[in-house]
Amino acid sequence: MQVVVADTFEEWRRAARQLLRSDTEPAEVLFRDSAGQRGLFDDGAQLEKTAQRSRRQEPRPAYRVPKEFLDLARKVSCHRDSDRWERLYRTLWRLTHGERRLLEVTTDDDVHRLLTMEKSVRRDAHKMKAFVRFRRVLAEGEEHFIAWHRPDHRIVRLTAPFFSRRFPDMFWSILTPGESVSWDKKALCYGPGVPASASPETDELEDLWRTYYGNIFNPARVNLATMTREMPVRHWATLPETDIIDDLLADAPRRVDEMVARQEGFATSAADFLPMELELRVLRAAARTCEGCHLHRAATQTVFGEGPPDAKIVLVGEQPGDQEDLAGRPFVGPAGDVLNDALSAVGIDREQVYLTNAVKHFKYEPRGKRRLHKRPDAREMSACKPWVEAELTLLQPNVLVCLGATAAQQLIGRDFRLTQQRGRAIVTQWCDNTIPTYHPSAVLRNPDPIRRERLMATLVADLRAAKTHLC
C-alpha cells in the first residue's frame, strides 16, 4: 500500500498524475492529510522515483481528463471529508480507464458523493460571502478591516478572490481557525489560522449592520426553521445583526398589522420577496409573486431564468418581450430566434446555457392591440436586481455574457458604455469573464440590411470569444 500526503488540490493533482503514470490502481494507494500520519511519499520524492521507474520500463498513454472533473475536484478538495482524495483518485482512474462518461451517471456512488461534497463546499462558500462582517481597526494611522469567520470547510483560498474583487481599495484580513488571508490592495497573502479571540472588539460598523438588517427584515415572511438553516446559530457570534433578532421577532405581529392596514401600494425592491433558502427552484417559485416594483401590475407574469443549474455560461438580457411575457420563458420570441442562430453559429448548445434577464417583468407601451417594448428605468432596474444577483450567486458561471447596455450597466456598472467596452472580458464580482455584447433585438430593429448583417456578425464574434473562456 502506497501512502501519499496531500493538503491542497495542486498537491493531489501532482500526485495523481504520477500515480497514473506508474499505473497505480486506486486500491494500491492511500491518501493522508499532512495533519494526520506522515506517509511514504511525504515530500513526493519517492512517488517521483516510482513514476520514473515506470516510465523507463514502458511508456504509458497520455490521459485526457474532462475539464468538468477538474472543476469538480477543485471544489471537492476544499471539503473536510478525509476520504475525498481517495474518492477523487478512484473517479479519475475510472474516467481514464474506460468510463469516459462516468460524470453523467449521477446515481453512481462515487459521482453522487463527489457532487454532494461539491454542493456542500459551494454552499459554505456562499455563507462565507454572506456572513463575513468586517470591523475597522486603525494601525499606524491606516484603516484596516478585519473579520473572523468559522467555515465548515477549507474554503479560504476558494472565496478570497471574491473579497479582493469586491473590496479592492481596502486593507482587509479574514481570520478563520484553519487559515487566514489578507489583502494589501495588490495581492492576497495567506497565513495560519487564528482563534476568535484574535478578532478586534466591537466598532461602529456593527451598528450599521443592525440598522441594515432591521430595514430589510420582512415580518410577514418569518420562518424560524428556514432562518436558522440559512443563518446557522453557530455563526451568530460574529453577526452583529443577530443581537436584534429577538426584538424583531417580538415586533413582527405589529408590523404585519401595519402592512395589512396600509393602503395598497408596492414594495421598493425585490429583496422583500427573496426567499431565505437560495436554490433556483425556490427562487423561481418566489419570483412568481414578486411585487418589488409597479411593472408586475401590467405584465402577464414573471419571466424567470431557465437553464441547467450547472451551466458554465450565463446570458443576461434586458427584460422579457411580448411573447416571453405570454409564454413565461426567456428568449422565445423574434430576439430569441436571432440568439439561437448566433449560438448555433459558434457551436454553443442553447440547452447547456442559462438564460435570464436583468428585469423579470415586461415593460411596454400600449399601441392599440400591440404592446411596444419600453426600456426599464433606473429604479425598476434597481428594484429587480436582487433576482439576477441571487441567480448568479448560485450559478457561479465561468462566462457571463451581458446582452445589451442595460444588462451590462446592471452587472458591470452604471458608467459602462457598450460602444467602447463591447466584446472585452471584464472582471466583475459575478464572474472573471464578463463579456458585454449587443442584444439580439438590436439586430432585429436595425432597418439597414448591411448594418443588420454587421451587427449579427459582431454578436456571433463576441459569443465565439465567450466560448474560448470555457476551455
Ligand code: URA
Contents of the next structure:
Amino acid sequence: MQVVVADTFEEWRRAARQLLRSDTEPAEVLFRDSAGQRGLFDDGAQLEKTAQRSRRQEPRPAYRVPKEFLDLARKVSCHRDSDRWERLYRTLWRLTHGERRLLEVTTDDDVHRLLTMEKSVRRDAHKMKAFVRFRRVLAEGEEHFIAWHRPDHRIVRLTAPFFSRRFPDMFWSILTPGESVSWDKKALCYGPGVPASASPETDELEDLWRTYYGNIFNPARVNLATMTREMPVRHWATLPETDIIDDLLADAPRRVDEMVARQEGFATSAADFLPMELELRVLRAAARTCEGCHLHRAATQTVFGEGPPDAKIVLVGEQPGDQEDLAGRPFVGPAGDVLNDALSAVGIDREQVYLTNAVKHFKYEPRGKRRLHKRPDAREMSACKPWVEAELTLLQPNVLVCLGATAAQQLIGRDFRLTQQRGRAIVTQWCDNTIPTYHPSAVLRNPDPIRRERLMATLVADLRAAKTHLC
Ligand code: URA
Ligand code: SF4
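Swap state to the form predicted together with the ligand from the form predicted alone:
Complete assembly follows, chain above in first position.
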C-alpha cells in the first residue's frame, strides 16, 4: 500500500501521473492531506522509485486525459472531504483503462459524487467572491487591504486570481482558517491559515474600511435587504457601510463612469463585473455594464435572461440575434417564434420558463444594411459564462434545456456532440436533468422542408421529454 500526501491539485496531479505510469491500481493507494504533518510519509521518493522501476521494465502508454476531467478535478480538489483524492484517482484510472466516456455516465457513483462536490465548491467560490470585505490598514507607511473570510472548502487558490484581476493595483491579503493569500501588485503568495481571533476586525479599522468601501462602491451592489438575507452571519457580522449608503448612492453616476474607465482594457471575463449580491434583478443591472469581452462594443445592449425567479425550467440559447439585440429581450425574433411554437406544441407556458443565452451580446458581421449572425468563439463563450453560471446558481431549476451546441458545450462540456448526445437527460452541476437539443434556428435555417419538419419534431420531442422531469 502506498501513501500519498497531497494538499493541492498540482500535488495530486503529479502523484497521480506517477501512479498511472507505475500501473498502481486505485486500491493500492491511500491519499492523505498533510494536515500540517508533511514529512511523516515518504511519498515523493517512494513514488519516484516505483515510477523509475516501471519505466525501466517497459514503456508505458501515454494516457490522454480529457480536459473536462482536469477542469473537474481542479475544482473537486478544493473540496473539504478527504475522500476526494481517492475518488479522483479512481475515476482517472477508469477513464484511462477502458472507460473513456465515463464522465458522460452521470449516474455512476464516482462521477455523480465528483459533480456534486464540484457544485458545492463552485457555490462556495461564488460566495467568497461576493462576500469578502477588505479593510484598509497602514503597515510601515504602506496601505494594505486585509479581509477575513471563512469558506466551506479549500478555495483560496481557486478564487485568488479573481481578486488579483479585480484589485490589481493594491496590496491585499485574504486570511482564512486554512490558508492565506497575499497580492503584492505582481504575484500571489500563499501562506498558512489564520485563526478568526487574529483577524483584523477591530473598531479602529472601521472608518478606514468605510473609506475603502466608498472607493470601490458599485451601485449595482446596493440592495440592503438582499445583502442581509443572503449573507450568512459568519460571512459578515456587521454592515458598517449601511450608514454611508445614502451618500454613496448620491455619488453613484460619477462612480459608474469612473469604474468603467478603470476597467477599460483590463477585463477578460464577465467575472470582473459580477455584483456582490446573488439576485437576478441585481445581476441583470450589472450585466448592462459588462465589458468582459469585445462583443459589447458593436452590439446595441446586453440581452440578459428573463422569466420568473422561481422558474422550474430554464432554457439556454446561444446569443441574442438581430431583433433581440434591438429589443433587449431574448428570443423575440424568428427563432423565438419557432421556440414559441415548439413550447406550445408540448404545453409549456413560455411565461413559466426562464429564457437566457450562453452569450449575452449579439455577435455579427455587417453586410450592407444587414447584420449577419456569427457564432461566438470559445473565448467569448468562456468570458460570458459567469453570467449564466450566476443565473443558474440562483435559479436551481429542475430542468435545464440547452438549445444548440453552443449552450451545450458551455454547460455540459467542450467535447459535447449534439447530434450524438441530444435528447437525453444528463446530470450536470447545474441541474440533474440537463437536456441538450437542437436550436430553433437550426429548424429555421434548414432549406429542405422535410428536414425542417423532422428537426422541429425532434425539438418538440425533446421538450416533451424535458416536461416529464418538471413535476
Ligand atoms: N437565438 C438565441 O440563441 N437566442 C436568442 O435570444 C435569439 C436567437
Ligand atoms: Fe460581457 Fe458577455 Fe457581453 Fe462579453 S458577451 S461583454 S462577457 S455580457
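We call the rigid core whatever largest set of C-alpha positions still superposes within 1.5 Å between the two forms. Residue numbers count along the first chain shown, from 1. Note that the structure is predicted; figures quoted are calculated from it, not measured.
The two forms, fitted on the rigid core, differ between these two forms by less than 2 Å at the CA of residue 275.
The Cα shift for residue 289 between these two forms, taken after rigid core superposition, is smaller than 2 angstroms.
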